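Read the single chain below, which is given as structure tokens and is the form predicted on its own.
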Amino acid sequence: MFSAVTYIIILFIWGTFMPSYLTPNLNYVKGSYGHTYTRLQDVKDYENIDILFLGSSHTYRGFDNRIFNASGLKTFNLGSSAQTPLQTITLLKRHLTRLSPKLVIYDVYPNTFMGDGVESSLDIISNEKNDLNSVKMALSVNHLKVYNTLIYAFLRDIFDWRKNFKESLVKGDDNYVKGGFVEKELAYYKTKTLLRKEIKFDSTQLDAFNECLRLLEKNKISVILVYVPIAPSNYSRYTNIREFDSVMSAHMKYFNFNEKLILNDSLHFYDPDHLNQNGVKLFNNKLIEILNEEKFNR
């Protein structure tokens, strides 16, 4: 008991006063990359929406709320950097009841099913008040850095040290758009040769993914799974994409937009994974067209 209390006290002092290079197993970064802090404050202003977007950076950089709003759809983008299903279920349990979406569009980027969830866990723990769902997430990820950061974050929450923090809406090339989207200053990707890659599902992530779908089904919310376009040179590197498509389509309605749109590496992307604003417009308009064809009820 003495050792545990001493550890917590030292952890708090170390995390507060020591530079980051001396805290390799504690990574508390408020207002980190991707405007997660602002997004998780912004979400409190939304309820009874038409569409909720879920997923990784492909989500908050790929679904522009302004384009959907122009079509009369009230939306919110709850994506976060490297978000895996373990973080998605945590966010859903916190915000789903209030948001009460008619439809969830869930980006199913293959890498999120293969990752350990550490990066995204740290991002969410650092940028939103923590609760029992944070503990469950940390236990599922089961990593020292996540445990340390969660303990430190709980202590920070006690003193409410976030209350005076305000994140800039413009950070470098990124501009936060109300509703959760982050617009990147227009840039173009220069194609590079990438190594071949096989998609391998992590069982823990797949279980969390199924838990997300069960929660949405329980709340009678329609779901569409979407593979947001990545650069064609990146997409072609996957050796078993048909197997991945088969697993996704077995769950519910699924659209792989890498097969539905003809996009160009150097015209529609700013890196191998993310659409630039030109690509976002093409993708979003195509998705809205499909939603109209599917007779999505607002």
Contents of the next structure:
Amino acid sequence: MFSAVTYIIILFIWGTFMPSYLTPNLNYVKGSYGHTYTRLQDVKDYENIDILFLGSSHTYRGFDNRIFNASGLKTFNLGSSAQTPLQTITLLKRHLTRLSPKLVIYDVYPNTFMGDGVESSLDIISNEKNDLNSVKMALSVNHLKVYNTLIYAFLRDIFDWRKNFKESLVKGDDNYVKGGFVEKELAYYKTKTLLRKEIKFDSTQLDAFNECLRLLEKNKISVILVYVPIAPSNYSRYTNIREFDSVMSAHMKYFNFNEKLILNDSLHFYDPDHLNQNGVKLFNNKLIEILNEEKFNR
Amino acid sequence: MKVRNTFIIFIVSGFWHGANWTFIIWGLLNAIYFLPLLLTNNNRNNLAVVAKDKYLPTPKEFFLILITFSMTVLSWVFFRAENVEHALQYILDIFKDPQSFYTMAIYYNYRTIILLILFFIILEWFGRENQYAIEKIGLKWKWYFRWFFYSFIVFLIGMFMQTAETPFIYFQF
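Previous: the form predicted on its own; requested now: the form predicted together with its partner chain:
Once more the chain from above appears, this time first in line as the rest of the complex follows.
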């Protein structure tokens, strides 16, 4: 008991005063890359929305709220960097009841089913007040860095002297748009050769994914799964995309937009993973068209 | 006879780790390290704790510690390498650019690990007469100071241990 308390006290003092190179297993960054802090503050202003977007950076950089708002849809983008199903379920448990969306659009990116979820756990732990759901998430991820950061974050939540922390809406070439979208200054990707990659599902992530879908079903919320377009040169590296598609189709209504849209590496993307604003417009308009056809949006 | 048996023991020990020339060379190197002691009949000397009851080693003792440690680490390059070519390239790379040893930037990049190594060398040095380094450290302190010390070591492990996946070599067997 003495050792546990001492560990926590040292962790708090060390984490507060030591430079980052002396805290390799503690990664508490408020206002980190991707505007997670602002988004998780912003979400509190929303309730009874039409569409909730969930997923990784492909989500918060891929679904532009302004385009959906122009079609009369009230939306919120709850994506966050490298978000895996283990973090999605945590965020849903916190915000679903208030947001009460009619439809959830869940971005299913293969890498999020293969990752350990450490990076995104640290992002969410650092940028929103922690609760029992954070503990459950940490136990599922089961990584020392996540445990250390969570303990530290709990103490920061109690003693935080940076309550007035405000994240700038414009950071570098990122511009936060109310509703969760982050617009990147227009840039173009120069194609590079990428190594072939096989999609291998992590069973913990798959369980969390199923839990998300069950929670949404329990709340009688419609769900569609979407594979947001990635640069064609990146998409073609996956050796078993058909297998991935069939697993996703077996769960819910699923649209793989890499197959539905003809996009170009250098015209519609700013890196191998993310659409530039030209790509976002094409993708979002196509999605709205499908939503109208399938009568999902009302 | 003694020399032959020593070589057999070390080479078999190397071979036990796997059917790879790297392990054989690792064993062979260790056997060669023993050769001067065997030939001069000094192999049963130097078994006592170094610099017993003293705070610091003599310059000669310090030099011997440094040589022993360096030779052991050199043999570990073979132990851990994918193949002999890889090991030789690794060793060549160490000596290829001796200027880099005098470049502070190299040490700056590894400042955390250097600080930790220094801390644990000091700990090991003061606990060198015991089976475990911290076995007798703090026995005369107040209990809360001693437990604080233990907790601090646990904390250092929790803060600095390698958390990325690194396969343990014995998992191969």
